[in-house]
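One chain comes next, on its own, written as structure tokens: the form predicted alone.
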Amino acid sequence: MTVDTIGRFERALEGLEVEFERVAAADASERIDAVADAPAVGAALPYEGVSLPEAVTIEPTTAELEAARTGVTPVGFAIAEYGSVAVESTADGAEPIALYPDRHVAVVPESDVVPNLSAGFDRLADGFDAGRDSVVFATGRSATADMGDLVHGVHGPGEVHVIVLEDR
């Protein structure tokens, strides 16, 4: 990863209206608490000293998902060209837990950002290899222009916030 990785994908996700900050994996759960609209659910965090603040349940109900306002989950990879994240399936539902809120909370290591496409289907492909078989990309808040105008939160999130933990 170059230095300027982390800098493309903060200006990608700006162009499309998506917030973004570093922050210390220490910092991580606080900041997570400041961002996420009650009620939150989220799927487990796998980095070691970053948790869920407790007010964001986890393993949540249908009827929880279905009332939450906020989801937070964590994301394979992100792609600094494009300011995409690769929301993978997992057992505890992080891909309905990235798609169904109204807000989606996405955290990822600075070392798991790629610069572009091509690193990103490397990183899909060792993810396939390592028996994982299904991966949401999610660009920016959900937009829809089918029916005439540019609507955001139809058909996913209308607010995304990335977190980058910058020391992983």
The other form holds:
Amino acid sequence: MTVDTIGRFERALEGLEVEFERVAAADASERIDAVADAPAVGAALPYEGVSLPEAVTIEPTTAELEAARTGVTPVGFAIAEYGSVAVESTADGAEPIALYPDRHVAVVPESDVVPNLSAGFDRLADGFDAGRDSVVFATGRSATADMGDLVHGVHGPGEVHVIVLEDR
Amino acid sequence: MAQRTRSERAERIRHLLETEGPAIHAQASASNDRRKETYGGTDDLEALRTDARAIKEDAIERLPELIETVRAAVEANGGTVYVADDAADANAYVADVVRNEADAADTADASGTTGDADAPSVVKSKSMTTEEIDLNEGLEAAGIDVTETDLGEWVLQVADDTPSHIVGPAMHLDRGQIADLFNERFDPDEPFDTAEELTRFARDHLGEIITEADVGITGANFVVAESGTITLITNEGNARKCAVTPDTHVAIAGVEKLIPTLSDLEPFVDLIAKSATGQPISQYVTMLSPPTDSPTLDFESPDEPITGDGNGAADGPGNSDRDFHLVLLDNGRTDMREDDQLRETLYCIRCGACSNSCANFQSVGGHGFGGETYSGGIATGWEAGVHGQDSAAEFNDLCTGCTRCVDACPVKIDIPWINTVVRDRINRSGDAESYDFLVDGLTPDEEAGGIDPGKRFFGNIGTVAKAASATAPVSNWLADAGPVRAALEHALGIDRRRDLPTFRQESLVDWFEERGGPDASSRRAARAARDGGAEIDREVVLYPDVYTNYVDTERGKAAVRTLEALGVPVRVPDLPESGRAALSQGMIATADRQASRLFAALAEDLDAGQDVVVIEPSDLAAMHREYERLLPEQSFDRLQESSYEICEYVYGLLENGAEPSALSTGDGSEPVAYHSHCQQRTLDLEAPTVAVLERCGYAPESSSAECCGMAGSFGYKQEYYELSMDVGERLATQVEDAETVVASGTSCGDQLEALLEREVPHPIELLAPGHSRR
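Write the structure block of the form predicted together with its partner chain for the protein whose form predicted alone appears above.
To see the whole picture, the full complex is given below, headed by that same chain.
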């Protein structure tokens, strides 16, 4: 992991109009609370010393999922080259939580940001071997031009915020 | 299916040019421009294309084995694989799955509160394969409600319309038309106006339908055999919702979508958005190995946690509430795989780049340049394979063989060749027509009867030109006479609004002999070399293509003078036709014979180390592209290595010490608008002409229009005249302000002369010594 990769990731996200911030693990919960517009639902973060703020409901009901303004999820890894985050289909619902609310907050440790698509496919293959074989590379905001002009947030989220956790 | 008559076709095209052309052109050309920009910024593009091609070749070769591999993988995950022979088989299977799922849901609900006895419901994401089998009609006939959730597809469903583009199905409708449609259908309190308002409405409306659906149906852009992974490439997110929300997911894919391993997926993920829309990557590259671990979402039980009863245990083989069916569709694909000419079609990843890069497509869209389901250049292969040759015959002529799609295709499919082959097959399937006698005497071809007489006429244009030249000027007077034009239009479909070429009494070959032949040329070249030229020890055989030899002899003379002035002796032997004219009409047997004859006539010169220089780019393109299929490999290589486009050759001479001062040069800033030739661009030979013009003191500016619209005989044909002019207008608009306009191709020059009403010479005429400014 190099600073360059994070810089590249940041630039790619900027081009995609995705918000980006890099935070220390100790501050993560507070920052998530600040950017997760209420009501928020989430999938638990599997990172040591980092937890979701209380305002984010985990294991939401379908009603809560439908009503949520924000979905907070961990992502398996991120690809700096394209600004993509890898949303995994997990039993706690990361995939629908990242998809249904209009705002997705994706949390990824710095060490899980890989430089390019090839490195992303290496990580993907490792995940497949470990049984994590359903993954979405999500890049930027949901978009369509089918109604005559480019519009964001059609079925998927119209806002995306990426939080990179600094190495601890 | 009855074929349309010429006038019916002309009328249909005129209608599309007016109604759908503007919207299609705006979007297709924008996608094409973005593709070019993104391709240009991708360093390893060629390697990616080569990899992608190789993976597809391998996958189609191993298809039967991959079907068994994916069956095992999907079944191990807990899903089901069904291989459907044809549309009816696939539709019946899917209808059964949906009914069973809905029955099961009803039974479960019987103890609950909702008492759902509604019709079974399906939500779908965009899939051309389901369009191919008319799945929606099939399911509706079985009493199942189907809702398209891709916004473009949903617009078409509301409008009861059909896709006009593989990727942007509603591309032919603009915002205003969609707003009118929705205002009428949904009668909102505030009429819809902006794309934003329309999109919000669609999101909410469709979102509700998705949460209530019994089954989600998706296509698949790729299916990874070893892991049973369905890959969906989308921008909206509706495919994710369709796949993840209902507890039953049916993915329908042609068998050709199978690729062996996960690592094989990488180049396609890297390429497909670039080629389709010019995006670096699509918003959502969804790789699902269903049934997935994601919890099912029961919106009818709003207060239950989505994680429910723990069925989504991560260590199990997916969520046990989930049901998954992969339907692999054959529908003619196995036969296509066995067909040496159509097989390549199966490598297609349906990105639409061939449509976007096609000037004719940009003008009429897929409702004109398309068959029952598929559209654009590759559609000829798909339609011939899955719906039959008649469907392809309806629109195959719209491929002019310009080859602009060749560089656009991410898997390097020779799309023009597929069009040529299918055209040839269509020619051979026709009945002998009553006008055959008109062209019989002029057509020493290898074709069986039944071919359209107009095609046969243009396919044998060399013989026609030779006869016309021999009888010029009488032939020209006759051809201009009103009754003759009427007869040509009626019998051969040559539009009377087109100026016909004026045939020269003295051919280029005759002129060359008259001025002393090779001996005189050697003396001239030697004198030029002595008078300050560089020591260039080359000899050129200048190829007298039909048009240069009999019609536009001036560019041939300019080429001879230019080469001699640079110290290179020239010969202009009477050589056989290249086969280009025959190829463009789908007359492959004739082209094959002509290629052999031309190679035989040149073989000794090639062995003697002489260079073959060609003025007409389409003839050079035949030698460099199609001859690979018509000649033995060694012969093809020998000719290809030793043949050059005229300005490319001059560029080489200048790079090797020849002096521009021997030519007609500009003052360094003289603006010249230059339109290269479609096939010349595909051969990467636009740049040398630009470089030569710059070296000789001109300031060339290249056109960016994909094509002039003339495309050899295409613009002469009555049914395509207006389309040809529509395409040509776009080019003319780009170059009309320039004082000097030059074009490399014969038909490009003719088209521009017709549109600009002034002379448009070949660049070599500008450069030739003694050229006087107009």
